[in-house]
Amino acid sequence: MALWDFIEAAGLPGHRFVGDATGEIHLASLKGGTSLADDIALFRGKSVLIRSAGQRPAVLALAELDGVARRLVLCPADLPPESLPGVIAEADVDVLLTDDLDAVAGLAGSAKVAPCGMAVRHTGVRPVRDTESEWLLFTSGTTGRPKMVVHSLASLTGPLQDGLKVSPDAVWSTFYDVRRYGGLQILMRALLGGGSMVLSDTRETLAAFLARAGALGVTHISGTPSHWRRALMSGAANAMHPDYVRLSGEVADQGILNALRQCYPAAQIAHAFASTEAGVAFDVRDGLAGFPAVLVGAQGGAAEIRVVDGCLQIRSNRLAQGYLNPAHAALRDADGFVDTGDIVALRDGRYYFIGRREGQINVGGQKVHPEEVEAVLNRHPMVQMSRVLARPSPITGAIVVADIVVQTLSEAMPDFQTISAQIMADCRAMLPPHKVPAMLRQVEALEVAASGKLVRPRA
C-alpha cells in the first residue's frame, strides 16, 4: 500500500484537514488528485526531489507520488540552495519539484525542474501506484553536512503501533518540519490515524503559530525541548490546550518536563528517543527524565535496546535501510544494532541521557557532556534556556562556561548576580568540580536550528 491508500483507509470525513498559515485543505477534496497527476508520467519510476518554501505542498506531493516515484527526496527548507547540485547528484535526482523556480535556476543540472503547484482536481481518476518508493531524509545534526538516510513507508510507519490511544478526530501538530524524521512521524500519525494536521510555518511568528494551533483545536503536539523552551518564553504557550505533549530530539531534562506540566496540567507529557537512522526506540510517559532500566535488554518488544560502553544502541524494524552514500560508515553493526552516539548513565534503576559522544568537552583529560551540565542549570526556576560550551584554557586545555537566558527581570525578581550565585551553588552540590562552569553569562537568546536543536559552536 502507498501513502494515499492508507489515508483513504483511515477515512475521509469532511472535517479532516491539513493546514498551514495560508489556510486548510480538506483531505476529502484530494480524492480526485492534485495537478501533479496531470503529468504523472514525468514522475513514474523517477527520483524526485521535493523542495518547497511551505510544508503543505510537500505533504500533498508525498500523498500523490508515493507508490509512483521510485525515490522521494524530502528537502528541508533550510537546505542552502548551493547544496542542491551535490544532493541532486548523490540522490540521482531526475525531477526537482519546487515552488520557487527562480531559487533553483542553474542549480538543477541534468534534473528536470517541475513546478509543484497544488491545484485540486476533481476527475476522480487516481494514478496506479505499484512502486515501493524509497524515502530519503536528511539527518538533523547541527554541525557538518547532513547525510541522506534511506527509509521505506514501512519503516516510517512502524513506530505508530506504540499503544497510544488516540481519537480519530485528533488534531495533530508539531514544531518540526515534516520533511525531517520527527515531523514526518507526526504527519504519519495524523494521516494514517484518521486525524488532521496543523503545520508550522516559517511565514508566521511563534506566537501566531501557537494561537493558530489553539484556534484549530490541536490535541497532540510535539517538538524538541528547545522548541518547548522557546514556546514557554514566548508568553503564548497558553493559547492552546493540548491533551498530549511530546518532546524528542534532545535531552528532556526534569526542568522542562516540570515546566510543561505546570503549563499544561491536564495534558499527558511524554518524551521519546528517536533519530533519523534508528527511528523511534521508545517513549516515556511517567513525567520523569531518563528511562527505566528494564527497557534495556528486554526481548520481544518493537525495539531492542542495549548499552555498550555507555552508548545507547538500538535494533528494530523501524531502522533506516542505510545511508544513501556507500562511502559513509555502515549504519548497523554485525548484530543489526545502530550505535546512536548518545551516552547514558545508570542511576537508581533508571538510565539518564548524559550527552552526545562527539560533543564532549575535555577538561584536563576529564570528559564533560554539555547536556549533563545544562540539566542542572535548567533546574533553576529563573533559567529559561541554557547552553554549555568550551572555552580554551592554557592549563586544562578547556574550561566549561555557560550562556543562560533568564526570565525577564523586574523589581520583584533577583538580579543576575544573585541568580548566578544560586545556580553555582546548585552546580557545586550536584556536579564534580571539573563539570562546574567557570563562568555564567547572561544572554538575550540562544540560537535554535531549523531542526529544533540548540545550535552548538563547532570546536
Second form
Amino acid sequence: MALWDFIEAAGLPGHRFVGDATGEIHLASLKGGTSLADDIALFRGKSVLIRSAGQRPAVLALAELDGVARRLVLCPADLPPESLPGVIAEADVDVLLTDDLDAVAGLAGSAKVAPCGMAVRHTGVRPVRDTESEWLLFTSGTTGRPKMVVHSLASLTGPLQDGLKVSPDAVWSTFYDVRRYGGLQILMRALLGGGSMVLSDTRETLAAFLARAGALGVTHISGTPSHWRRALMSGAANAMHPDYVRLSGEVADQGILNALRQCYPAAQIAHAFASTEAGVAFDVRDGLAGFPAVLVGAQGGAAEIRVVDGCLQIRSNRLAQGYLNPAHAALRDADGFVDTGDIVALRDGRYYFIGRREGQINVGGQKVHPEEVEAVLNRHPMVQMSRVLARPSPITGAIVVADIVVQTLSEAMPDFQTISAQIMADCRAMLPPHKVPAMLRQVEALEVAASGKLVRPRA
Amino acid sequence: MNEGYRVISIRDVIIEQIVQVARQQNKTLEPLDDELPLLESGLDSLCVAVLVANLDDQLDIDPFSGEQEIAFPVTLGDFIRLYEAAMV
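Can you return the structure of this protein in the form predicted together with the partner chain rather than the form predicted on its own?
Everything in the complex follows now, all chains and molecules, and the chain you saw is the first one.
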C-alpha cells in the first residue's frame, strides 16, 4: 500500500485537513485531484526532490507521489540552497519539485524543475501506485553537512503500532519540520490514523503558530525539549489545550517534564527516544525523565535495546536502511544494531540520558556531559533554558560553565545573584565538584537550530 | 568622588578570590603565606582552574595564555608574582 492508500483507508470525512500558515486543504480534495502542475507520468519511476518554502505543498506531493516515484528526497526548510547541486547529484535527482521557482534558479543542474503546491485541481484520475518508493531524509546533526538516510514507508510507519489510543478525529501538530524524521513521525500518525495535521511555518511567529494550533483544535503535539521551552517562554503556550504532549530529539529532563505538566495538567505527557537513523525506539509515558531499565535487553518488543560501554544501541524494523552515500560508515553493526552515540547511566532501576558521546567536556581527565549538568540547572523553577559548555583552562584543560535563560514571566522575580546562589547550591548538592559550573552567566536567549535542538558550539 | 576609594593590590584580589573559591568548593585553607605550595593550600587543581578563570574575568589577565613560556607557579608567592608580572 502507498501513502495515499493508507490516507484513504483511514477515511476521508470532509473535515480532515492539512494546514499551514497559508490555510488548510481538505484531504478529500486530493481524491481524483492533484496539487502538481504536471501529469503524474513525469514522476513515474523517477528520483524526485521536494524543495518547498511551505510544508503543505511538500505534504501533498508526498501523498501523491509515494508509490509513483522511485525515490522521494525531503529537504527541510533550512537546507542551504548552495548544497542543492551536491544533493541533486548524490541522490540522482530527475525532478526538482518546488513552490518557489525563483529560489531554485540555477541550482537544479540536470534535474527538471516542476511546480508543486498549486491550487488542487480535479483530474478524475487515480494514478497507479505500485512502486516501493525510497524516502531520503537528512540527519538532524547540528555539525557538518547533514547526511542523507534511506527510509521506506514501512520503516517510517513502523513506530505507529505502539499502543497509543488516538481518536480518528485527532488534530496533530508538531513544532518540527515534517520533512525531518521527528516531524514526519507525527505527520504519519495524522495521515494513517485518520486525523488532521497542523503544520508549523517558518513564516509566522511562535505565538502565532500556538494561536493557530489552538484555533484549529490541536489535540496531539510534539517537539523537542528546546521547542517546548521556547513555547513556554513565549507566554502563548496556553493558546492551545492538547490532550497529548510529546517530546523527542533531545534529552527530556525532569524540569521540562514538570513545567509541561504544570502548563497542561490534563494532557498525557510522553517523551520518545528516536533518531533519523534508529527510528523511534520507545516512548515513556510515566512523566519521569529517563526510561525503565526493563526495556534494555527485553525480547519480543518492536525494538531491541542494548547498552554497550554506556552507549545506547537499537535494533528494530524501524531502522533506516543505511546512508545513501556509501562513503559514510555503515549505519548498523554486524548484529544489525545502530549505535546512537547517546550515553546512558543506570540509577535505581532507571536509565538516564547523560549526554552525547562526542559532546563531552574533559575536566582534568574527568568526563562531563553537558546534558547531565543542564538537567540539574533546569530543575530550578526560575530557569527556563540552560546550556553548559567548556571554558578552556590552562590548569585542567577545561572547566564547566553555563549560560542561563531566566524566566521573566513571573512578577516578583529575584535578582540573578540570588537565583544563581540557589542554583549553585543545588549543583553542589547533586553533582561532583568537577561537574559543578564554575560560572553562571545570564543570557537573554539561547539559539535553537532549525532541527529544534539547542545549538552547541564546538571547541 | 574618592570617598571610600582604596587601592586594591593584585595580591588582595588574588587572596580574596582564593578565599571565595575555597568557600564555594568547601575546602579548608591553610594559613596563606608566600611560601605555601599552592596545591598544599587546601585548593585542588579544579579550584585553581576556577581561580584562574575568575581572575581572568576580574582582572582581564591570564598569565598562562601568553606566548612566552612561564615558570609554573609552585608557591602562593610564585602565583601572585606571575600575575604582578603580567600586569605590567
